[in-house]
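Just one chain is shown here, as structure tokens, and it is the form predicted alone.
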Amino acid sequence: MTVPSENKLTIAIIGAGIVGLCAALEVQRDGHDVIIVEPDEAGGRQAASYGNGTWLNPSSVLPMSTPGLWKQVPGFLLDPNGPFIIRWRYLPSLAGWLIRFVLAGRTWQQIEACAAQRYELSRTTAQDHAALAQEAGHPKLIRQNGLMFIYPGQADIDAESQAWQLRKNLGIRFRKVETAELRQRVPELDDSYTLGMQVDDGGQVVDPNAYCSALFQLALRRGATHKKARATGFSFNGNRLSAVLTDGEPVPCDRAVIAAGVRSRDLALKAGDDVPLISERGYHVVIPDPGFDIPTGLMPSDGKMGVIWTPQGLRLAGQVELASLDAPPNWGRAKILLNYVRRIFPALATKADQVEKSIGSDNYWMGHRPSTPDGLPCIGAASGSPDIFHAFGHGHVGLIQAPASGKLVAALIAGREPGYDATPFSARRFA
């Protein structure tokens, strides 16, 4: 799409992880000039962008906090080996966020209607790759082959059920896999795992790292600048932007888009909007050369992780942890994905042990996935400036969320409807 020469604008997008990537190749498909902010690598190490557990899952729609969560915070502070907890020293900073996280998820017409806005941004997210991936010149990347979740046994998936039928009740397709399909699919899983739930639309996202390359390359050679630098606020002209902020030279632009993951809480601030946002630590580990593939990706219902094949081994990336932005790494948490490893496949007992040997290793990742206590991003004007936008927000599924997102926010910066209420997603809900 070409617009009017008048009508052309240039649009600074701060961060280049996938969000920003795909916000940037979504206002450049309305004609616009994109200069990306970002002073690191796009979707290296630093980004949340780097380490998700690859899955492009439309059925990802219920949010962290769900109904009785409360009776659960005693043991997430208790626990250290559970799946989801929260480090002692820094609950007095995370308190005010624990609040809105239980008040946000405490009726299932709460989770019924984040559920049904999350679906907006997930539904057709396998496709979306898929095509960003072909324009990019390298379509393998993405695998359309479903996702499934796994099980010991019936009771196990009936303790879900409720989850199960809300996405049914959104129209997502998934089917149950028996246990002779299951070992015929996956002769490498262990016996105690005897059930399965497909989801049909799913798919995976096969190295994120060379597929935000790809993307951030796509966007240069579609005629997008890199400013490498970091973001520090904006310049205004009453209340319209005249240029972002930096920690080198200004870089002069008509919009703005905030898109720098965790990062994005001090930006936002200053564009006039206070959002509770935190760092969903989360963590993999690699078993390098595993010996196998595994035709679709994986999730045991009893470790809540995602298992996936990748170019580097087999991944098992998963974990809450709520802590400082600033806190050291707490490597025990990859251990408990290695115990994991070893239950879910006997075989890979020994490469496990010799990943736990190399703690610290490229084999090993911590990152930090941004996280608004009500489950739904903030996407949308800032209350301060109509020409910044915001683009952050995501938790863990940013990756699933994106190219929906990078569209939302095209639409909103040209002033087209989205097809749908987007209200749910305005920072302003926190004011």
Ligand SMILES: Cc1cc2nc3c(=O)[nH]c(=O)nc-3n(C[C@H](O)[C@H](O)[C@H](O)COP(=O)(O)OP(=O)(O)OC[C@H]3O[C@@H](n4cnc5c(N)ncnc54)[C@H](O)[C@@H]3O)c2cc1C
Second form
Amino acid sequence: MTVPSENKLTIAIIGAGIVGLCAALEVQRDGHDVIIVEPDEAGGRQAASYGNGTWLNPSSVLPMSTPGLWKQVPGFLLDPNGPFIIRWRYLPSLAGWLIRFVLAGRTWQQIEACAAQRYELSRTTAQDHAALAQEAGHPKLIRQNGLMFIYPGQADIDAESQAWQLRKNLGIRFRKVETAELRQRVPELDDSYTLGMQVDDGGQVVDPNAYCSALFQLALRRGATHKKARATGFSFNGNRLSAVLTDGEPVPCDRAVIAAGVRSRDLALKAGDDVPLISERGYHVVIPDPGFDIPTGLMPSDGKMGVIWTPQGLRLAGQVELASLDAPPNWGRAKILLNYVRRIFPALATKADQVEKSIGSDNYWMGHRPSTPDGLPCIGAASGSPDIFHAFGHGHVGLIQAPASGKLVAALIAGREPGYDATPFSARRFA
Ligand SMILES: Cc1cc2nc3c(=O)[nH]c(=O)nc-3n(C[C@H](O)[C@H](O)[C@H](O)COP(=O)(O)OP(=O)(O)OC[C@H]3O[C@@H](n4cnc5c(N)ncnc54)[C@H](O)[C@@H]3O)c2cc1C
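Having seen the form predicted alone, could you give me the form predicted together with the named molecule?
What follows is the whole complex; the chain from before opens it.
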């Protein structure tokens, strides 16, 4: 839909991670002019969109906080090698978020409602990304080859049966992979994993950095301009937006979209919304030249990490570390990922030893999942101005949810019905 020229707006998109880029492309489809305000490289190392697990998993509908999770919190605090850690000294500053987090997942009714809302943003993720990559002229950056959760045995699948049933109720397609098929498809996998659950509609962004760059170039080819600056606030005429303020010149505009990932909190506050947004820090390690390919992304049930092929090598991505946004990386967390991979793929033990010696090199990365306590992003008009829109807080699933989030932002700016109830995503839920 292209708006008549008298309705054409100038829209500033703050942040060129995957969410900002998808929003930019969708508002361009409506005929608006776009200015991308981003101080760094689109999808560069500073962005969560750079180093994630690359998973496009439509079944990632359950929030992190589920009933009974609070019982595990002491274990998280004490187990230095688990998939989740809270750095003790930051506990007081994180306590408020943690309480909201636990309360958001008290009952299965809450989880079911949250999962249905997340599914609205996830159901066609791989197809949507494939279409965007095609438009950008890089179709090979998206693989639609499914994803697989791997388990030691049936008891481990049974322990997650409620989650799988919930996915089934939403209409998500998956199937059990028996031992013989698992061995045949992933011969290098350790014998201790005997079963899989395959999500056929899933896929992968092959190289998220290259993909963000391709989408950024597409937006520029379609007329967007890039303002290389850091947004610092807004200026208004009454409550109508007149410009995005930056550490350089102001950027005059009619509308602004806050898509600055974990750094969105201060901007949202200046737009009238106090959102409990923190960083769930995560890590990746790459094993270059692993010597074999894997047919699909794998997630071991005991490691809660993604193991996936990328052009740089086998990427191991995961870990949740709660600490302050600006605390230095603890590369020991990345070493835990290497320990898991030694167990999953014993043939990689020597290569893992070599990678471990290059700790802190380019094979290592730490990034910030922009996380709200209730597992839903903030998408919608800001309380302080009808001209500022939030598009942040996607936590563990920003890559998955970015295309639908971009479409939702465009619909809200246009005053169009998105086709589902988008009020659960409003930042006003935290008021
Ligand atoms: C280890 C790990 C694994 C993950 N695995 C997956 C996965 O497999 N699948 C999935 O869907 N998600 C995954 N995620 C989550 C996903 O990466 C994020 O949800 C997503 O990238 C967030 O995108 P974003 O555009 O909101 O933020 P970002 O990618 O962080 O981009 C924000 C951009 O805003 C810019 N910016 C910041 N401040 C300002 C400012 N003041 N002015 C202008 N620009 C600014 C930054 O420079 C940056 O470029 C993972 C995350 C991690 C850490």
